[in-house]
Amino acid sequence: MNLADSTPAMNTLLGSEADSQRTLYPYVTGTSVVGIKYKDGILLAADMGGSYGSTLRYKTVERLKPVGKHSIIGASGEISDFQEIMRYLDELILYDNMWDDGNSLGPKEVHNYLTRMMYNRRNKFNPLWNSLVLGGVKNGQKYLGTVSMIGVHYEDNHVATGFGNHLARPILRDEWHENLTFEEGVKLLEKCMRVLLYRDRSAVNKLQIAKITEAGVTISQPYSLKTFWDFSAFKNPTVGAEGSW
């Protein structure tokens, strides 16, 4: 076989590699998820907005989902990638159930699985464009952790993704304590979500709050928060700003 004969095959190989593409940026995205531990379990909150670029295209996107018997997940970032993650998790839970050994995956195991999956995809230069919050309760132990799109992960008493890292967590550092009742926890999450609604252009006033305890998972029906838009800073945001129009 001479060089001339091998040229088409070489071009085919090079062409197939050149045609391999990766997601360069997300399309339809969700914004912040906020999670806290409270006295009896875990609470997560997220709105239902799905932004197509800067356009708030969808307002019924559910970003809080149960995972098995003991866990619940919330996601910000690319919605289609979150759907793919849920497919992976459904397969994981199904495989675990097939053993029928009386045991089931807890939140710590699911969180570890997510960190490995996100880091693996990052190493392939084909990440899943999501930041995830995973919480749960098993054998009386509460667990709450987060993982980013490149596999950075940690566990804490309260976590947040997106703008929530900057705007909600300072509130949580000041007001969270380990003996929060369910009502106090919901009130604290609503305060965080209200601040995010005021300050995050991608947020919508339609949210869900999910609760997980030893008894199981409960996800609320969508509802709206009471808001107040007559603050002077909202009416004249450029007053006192040098060089403003």
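Numbering follows the first chain given and starts at 1. Take the two forms, find the largest set of C-alpha atoms that superpose within 1.5 Å, and that set is the rigid core. Keep in mind that what you see is a predicted model, and the values were worked out from it rather than measured. Compared with the form predicted in complex with its partner chain:
- After superposition on the rigid core, displacement of the C-alpha of residue 235 between the two forms amounts to 2 Å or more.
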Given for the second form:
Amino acid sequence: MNLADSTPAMNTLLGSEADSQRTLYPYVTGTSVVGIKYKDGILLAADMGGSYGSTLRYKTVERLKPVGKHSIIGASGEISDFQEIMRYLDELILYDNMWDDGNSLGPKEVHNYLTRMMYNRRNKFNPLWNSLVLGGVKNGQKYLGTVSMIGVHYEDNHVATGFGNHLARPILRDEWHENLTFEEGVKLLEKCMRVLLYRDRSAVNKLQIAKITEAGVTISQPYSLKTFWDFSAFKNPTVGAEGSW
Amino acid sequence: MTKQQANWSPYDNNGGTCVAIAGADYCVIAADTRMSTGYNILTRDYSKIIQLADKSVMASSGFQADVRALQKVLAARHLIYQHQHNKQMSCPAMAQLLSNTLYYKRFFPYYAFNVLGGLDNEGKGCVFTYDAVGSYERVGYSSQGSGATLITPFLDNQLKSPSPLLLPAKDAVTPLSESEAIDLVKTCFASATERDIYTGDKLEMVILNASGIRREYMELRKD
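And the form predicted in complex with its partner chain, for comparison with the form predicted alone?
Now the full complex is given, and it begins with the chain already shown.
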């Protein structure tokens, strides 16, 4: 048998990357999302950077979006997958609305839908490369949950994705309480986002904060945090850590 | 662009420990409420225990997404069972169903480590212990999950259950009273929490006996 004949078969068996039809790794990604419950509802924060590997490729990516009347979603990970998720969700909300029965999907239902969607795609070995946060208020009930790429999900009083789990959640565990006012909530989120800005290289100083209460969704205009880079450790990071370079 | 991220895995280990002890007329099923991934604690209050029928309760650790999928399958199958037979499934029947459900995914397993506890048709406590692909056994007590390596030898030592090799077969239920069993479970978890980083935050116990079902909680170390 001619060796050359068997090459295409070998390629199929080895499953070369070139002919793969699924996400093997993400291209354009967003970093952490942080979310908290507060007195009247839910607050979510995310910056607007879109990274192409380690290149900061996009600077105006909206990663917080309303879903129906009672929910907001925040996404980190692959931006294109998030945009596809938004198409699915908008269709879900549209078809639900077309029943015209006065019922509407609340945050709990949307979160469950996302959970099944993420887990279903991981079962097909074709994951949606995101970590999602879903917050909302319906019938006086506050809801805040998260889902990962492979379908791991939970609810909590405060949640974060990616680096936020390392850097923001310890702050939230110290300082979060049930009766935060809107102003206190925003202040707390800004404290988290500032720490992320200093320590997460893919974070950018342009963020949005989304608020949801019984009254509805408001997503802030993009704004920046005040930073202070004159700490001596920032100015000369290698002092006291002498190395060959 | 060069690949930067690690290749993804369809599995994760979210940790957690499950214990069940069967007595002559009761059963204790317990698990901690911590959910972790790697060195992160995702949440401190996630229940790993689910009541599948009136007299069968399952505690599961492992990969949370798989565990939830498994719970949903069992709940759906039990609903069908109720419609077809107009009764609740018995604990030994649920045990067989759980085994079959796990084995159904033998070649893409649910990464779930379960103990099923309850009362059998005679009202006796029963515990069934599983591996991820559905091998199971009826025992007097069992521990599964990240703290099992610490708890199992301790239970072996304290409960001294009769060898399964004895002929004629001896009953595996433990000689302890209900309150003694609950205290033993509390000790097990307090100890496992000291060394296992995936166990902690809170202990949830479900106690089944002739008068019904109740839940008890105990705080555990949060570090």
